[in-house]
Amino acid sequence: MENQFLRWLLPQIKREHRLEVPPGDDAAVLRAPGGKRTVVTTDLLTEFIDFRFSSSKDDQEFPPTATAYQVGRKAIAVNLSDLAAMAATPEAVVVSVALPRQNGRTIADELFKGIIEELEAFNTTLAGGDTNAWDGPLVISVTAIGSVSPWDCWRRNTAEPGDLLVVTGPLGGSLLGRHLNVTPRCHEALAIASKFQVHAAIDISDGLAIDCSRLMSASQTGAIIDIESVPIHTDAVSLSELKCNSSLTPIQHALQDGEDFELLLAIPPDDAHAFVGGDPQKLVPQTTMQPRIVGAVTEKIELLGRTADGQTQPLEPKGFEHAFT
């Protein structure tokens, strides 16, 4: 079955100038863009944790079940989001999957259709990977490779007191379905980097509060989040009203939910206001980006929430974390 699958897959991968040795050999050889640095990231998606397939007609509707096609697209998108957080251009990916023995071929076909479609949307190539089968659930691991000019790479550890914190879109409620339809901000990141100074960045994968705390921890700074300024996605409102959901408010969902894959940027004030005050469509045509200033970087190492009347209180860095002992 594996050989049959590879005979189906390999002809679908376009021959690429970036690959001196294409998929099908023991390893690919990637031509790195001249004068640029290589950026590497990896992410692992596991059935029942990052997605779930429908098991019966009586299966609960929340969170929505996924198709293998959606899983393939998401596996690529979440890795490209990490490249966007570094202001890197996506170049290639390597994909490894552990397929369930039962129905594995059907899953593989749909999975790789999603993978290839997402790669084509961001002009990225599939450099290779590995395919295994086992008696467990679907597991997919992607390693993404990008490029960036020297000194142009965004980092987490370079935020400065006085920077304003900007998010690129509304947050919360992603588990209503957006977690299966991720749009990495790759085009937006490159456009922002070309026009504005960005001191530090992170993608919001686990929640605004916890990811902001990670950014500040790396930079040895603090932050104040203006609670009233946090853009709340309509999904966060809908999710707060679901009976099957916990009693979180829309703003709590926006702060904690994760899987939004928007960018959180620390930007000097003049550039932050110019970015937020401009027309996103002129920066990136057809973008869905809606940038908003949500707070500021502070010198004192603490994470605070500030209400509309100016009162501040500690903001707990809640969000998604994988738990193990």
The other form holds:
2 protein chains.
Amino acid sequence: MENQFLRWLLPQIKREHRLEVPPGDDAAVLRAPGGKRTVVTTDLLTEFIDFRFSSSKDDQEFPPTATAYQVGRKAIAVNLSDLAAMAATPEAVVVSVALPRQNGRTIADELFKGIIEELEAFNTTLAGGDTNAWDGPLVISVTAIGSVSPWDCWRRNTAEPGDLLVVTGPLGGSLLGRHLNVTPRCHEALAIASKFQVHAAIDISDGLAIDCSRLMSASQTGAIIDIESVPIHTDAVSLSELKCNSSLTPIQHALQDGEDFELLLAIPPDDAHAFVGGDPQKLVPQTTMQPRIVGAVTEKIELLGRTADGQTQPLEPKGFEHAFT
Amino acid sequence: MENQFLRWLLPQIKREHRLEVPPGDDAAVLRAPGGKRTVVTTDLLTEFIDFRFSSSKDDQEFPPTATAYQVGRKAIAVNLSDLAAMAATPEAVVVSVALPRQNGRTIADELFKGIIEELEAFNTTLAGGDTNAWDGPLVISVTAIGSVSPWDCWRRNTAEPGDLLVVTGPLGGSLLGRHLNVTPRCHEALAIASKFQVHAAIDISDGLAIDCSRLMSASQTGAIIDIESVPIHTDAVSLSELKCNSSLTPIQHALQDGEDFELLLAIPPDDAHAFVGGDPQKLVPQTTMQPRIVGAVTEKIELLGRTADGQTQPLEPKGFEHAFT
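Please give the corresponding structure for the form predicted in complex with another copy of the chain, as opposed to the form predicted on its own shown earlier.
To see the whole picture, the full complex is given below, headed by that same chain.
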């Protein structure tokens, strides 16, 4: 029952100075950090689209199987990744779930273990939620709230021709498992923002090509991606060798696969070189970030791929998109 | 497709001074009103539990059929009702949806027509969202963000013995249609907060008895409800005559039915009498509010019902609760 579940859950939420009114009231009240803006983002995950439990009856290959604990961590991580893409500090989340009636309590317990662990890893608090049961599969919706100074916020629509495009790590093949072990680049974003000028940013959630096209479209600019410079994750190579998922090459996986949750940044050349040439560990201790320059922002509104021989051709903005009619 | 839908939706969202970064980026950025706190609440609605489309195949009586437009309005209204219960001013919402793949676009268009209309009625802005498609029924999750001065915020845990309990309107039978035409008491809450001392508040979403028990439990107090004083909605009488839903009497409907979305307020006696004795229309022009005193907060932690002859007996905290195992 809902009440019993909440009696299990609520004591696990630490008393937080940030929460003037903690969970359990009609709404939570956050103490706003002085002079900062409130940043808000939301992402919803559904069973069979974003994850699949091993007990699921269908035997499709994708999405791969996950535990409720992993789903909980991921649901938080993908929202924190959006805050990172704004250079915002995570403050709090609210979590709504639609639980299957059967086994819902077990799922909810595991789910919230993952949620609480991921929140603690990023010093973020659970500010509230809504627990529903129904005869359908698991749905989880998270809204994350962050804070940012008005002058520190990264946006999508402010890339400038001449900026270099930087990704924070190798791309592709996340379906082999990384998509369930997402590291949002929150610490990295704040450290980068404090040291370097970043004109625009987006997190790579649906694929480098499509997310780059979104960044460029918002900025009313174009981009050239140096295909040879795109860092290819070893998972992209492995997935290509498995020949599933329509037999893409490793670079195609790196360009089109979603759920890498690295950042794509438009940075003026001097700062881009300083950032990429520096030691990531000095910027953020123990970071797994590996920044690489992958291209440049151009005036002409088109997305191009450039091969090692200098030839360019249009780059299709492929990636994950929800299809409905 | 997701992109086409967003191209239809986004131009309908007015440029808003409150949104420093509008929808379309990784997250929205809200300009915080000076010195105020951020209030956040979330509610998720699912097809077959909270609403049913007339095309739904099953022929159950409940939940009654609704249009996607009504679902959109309701999803916003129930969240605004939680902000009203905190005496907070609505500022913005984010909306996540899981759309059925078939007919999803038509549903989304109708849904967001309702969402936008309801938001405009309460001077609230759409700050972002997440559009998903899947092979399941419609799920909609809304997170509402409001603002409140720290000293104006109503809470659940601050009712005091001796306070009178006031409801803002007649209760029961909302299933006959009012549950799809919810009027959140936002304007009323702000007006009441500006004129009268209110010690504690909750919105009646799951039923007077259960929501009163939540208010008392949070405040570590008890309450006596004067059964004869509880205003019974004409819908509660009609529903009782229909003899469906386990044949409750009108007063049982008034005590146990959910989705009235009136406020239950704990108010010191002088202010309670002044509020209830005054003209609601002078407080909020054109309000439908009809405040009534229904009982009192007591020191002893128990929920009692008192009949006209002065007899008291325990009042079961019945109401809607999500069941799962």
